[in-house]
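In the form predicted alone, a lone chain appears below as structure tokens.
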Amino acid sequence: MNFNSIKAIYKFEMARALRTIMQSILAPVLSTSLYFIVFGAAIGTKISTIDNVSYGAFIVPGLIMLSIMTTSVNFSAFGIYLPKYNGSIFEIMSAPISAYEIVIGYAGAAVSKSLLISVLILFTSTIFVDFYIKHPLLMLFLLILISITFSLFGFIVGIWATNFEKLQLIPLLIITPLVFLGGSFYSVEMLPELWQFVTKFNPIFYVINGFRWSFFGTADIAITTSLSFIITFLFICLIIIGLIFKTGYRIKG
């Protein structure tokens, strides 16, 4: 294992999101800040509790999930599209670092950006709702276990795009409606019949509710259910970019 790569890769990408921190890391607190005045304003008041939690708690977990979601993917994608972009890619290939070295470097790095601002936006919520987490340890593993998900889910969209608009494509119109869709902000229970079957469908939904799981011992759907789906997708991302280095899909041409 070449540590020393890893390192020189993890702290290129650490710096480049220090050096546009307004963007990286305040951008999502204020906009987790406008979500608790806007929902709690808006739909606290005709919503009391859903499964004896106050709606306010209730939305802490989609809130996190939706901006560790995008931002893990928006990171990793971001950080191996530029190397392309620039042509820097090609040294990077042709260094004495094997290719799960690279993706450790650049994942590693969007999972720690994507941790920092989730510990951020958790406290933000503290100022706005009270909440208590029941399962603390189960809360951090699924926290850590959904960056590294959705950094190697980006790794391989920045892999996959070919210019810029491709790059914000999954981010914003795929990922950030299926959370929204998924139960972010309200429990299945209350849609009708038809559309908690159509819910069942959408693969975020797992993932929210397995965090929300974590916070209130109570979610939709089992733990169980929840943790088997994002361990295969995990392994399903693992594979792809397995696939990826060993064909040299858009790396090599």
Contents of the next structure:
Amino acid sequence: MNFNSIKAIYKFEMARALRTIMQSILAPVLSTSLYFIVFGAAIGTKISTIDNVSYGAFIVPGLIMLSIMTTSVNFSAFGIYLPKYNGSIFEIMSAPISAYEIVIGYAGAAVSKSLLISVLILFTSTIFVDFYIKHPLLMLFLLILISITFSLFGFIVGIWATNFEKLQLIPLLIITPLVFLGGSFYSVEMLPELWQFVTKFNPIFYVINGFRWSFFGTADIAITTSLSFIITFLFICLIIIGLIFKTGYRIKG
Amino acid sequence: MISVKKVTKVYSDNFYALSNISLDIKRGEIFALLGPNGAGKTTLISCICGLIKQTKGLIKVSNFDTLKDYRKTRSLIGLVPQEFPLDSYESVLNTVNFSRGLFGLKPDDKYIKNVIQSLKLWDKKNSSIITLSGGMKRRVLIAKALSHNPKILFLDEPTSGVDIQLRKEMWDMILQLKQSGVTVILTTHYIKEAETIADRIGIIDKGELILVENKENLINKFGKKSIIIEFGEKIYEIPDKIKDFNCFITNDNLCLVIKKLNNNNDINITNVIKIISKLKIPVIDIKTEESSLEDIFLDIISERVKGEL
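Please give the corresponding structure for the form predicted together with the partner chain, as opposed to the form predicted alone shown earlier.
Complete assembly follows, chain above in first position.
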């Protein structure tokens, strides 16, 4: 394992995050606060509890998931897309570094940034609502697992994208709507039967509910189902990345 | 140092970017790869550096296979690309340090400082790349390529778009690198560049390596010398004794031009002078002209276009 190379990519990416600290760190905190004001203060007064959890606390895992998924995908996708865009990918591809070391460097930085933001959101949430974490170790495990999975997914998006529009397409037009429709701000049981059925085809629904279970010990689906789904998605991403480097898809002639 | 054996690169549209190329590059030499646009120069470099995977053939660097032992071969190579692929908002020092780390080496402030200083960029070490001139960016790319102390340096069009002063400085730098034991392979459009600094020259066209020669041998073998005799009066006929030579009278009828290959000793200038002196036509000047590497390159390419080679 070439640790110096991984460290170089990781440091370079983290420096990029620091250069855009306002956009990277403060924006998610501000938007979370706004969600609490809108959803917690306005809608929360109409909905008392869901599964004996106050509405304000109920949306905390959903908000963290919203941020962690979009940050992981965006940061990782941008990380690998930018060298492709400005041509500096030649340096990475000509360095004595393996495909998986490259992925560890880029995805590692995206995971770090996502975790940092999730911790900030968690602390911001405590200002607005009282909540508890029933399974803190599982919550931490899921947080890391989901960050890794979506950072890998972002890496694939970054390789696939051939322009900035495509780079934004999946995070904005697929991930964000799926997060909103996947039960971030409501329980699926609150929906009509047809929409409950449709929601079960939303992959993000399984991720959010697994994470929510680690907070409150209750969710719309079993934790094992969520875990199985996340791990399967992780392996699918790893297989696709393996194929990308094997075939040189959009990175090698 | 580098051994390229029967390397072919075919793209999906059945375009042969490289056709059965074989080439050996010696340790410590400066090898110039010449060729017109789209000849395959960059493709060949990219295959050796691992940016492109060859369709067929074997490439070895220091006896290591570039595909199987890519970590060993790549750690020996530094590459300066043709364009300016740099992160605009990164500082010079950070981007050079990044390159060193990427090649698996621990930070070495002293070495990096030496590299940046030798390229006259130390006063710009904290400047963002976006604020630098084209020549400075080119030097940053060289600093990045040298950051891991490579034994082989590839320079893809190193002096394109730089001014004469900087070009000369770069040539000096390349010669210094050679003296320090670095093998330098450069592609260039400036034939003068190859003529000035290269030890050996390879000419590539349409994916085929046409020839590889020592620079002096190439000039001797393919170079042409012209003997130009300027007369005080017009002449209308080539003297009998030199009619068999490749010669002609200029349009103004005032000069006789005798062309010879550098390696052709049949035409002796002393004999030519003797013959001319017998003509009793006043001679104003006798001068010789030798073809440059550029002339040779153009001759070879144009002959190839005509299908004569």
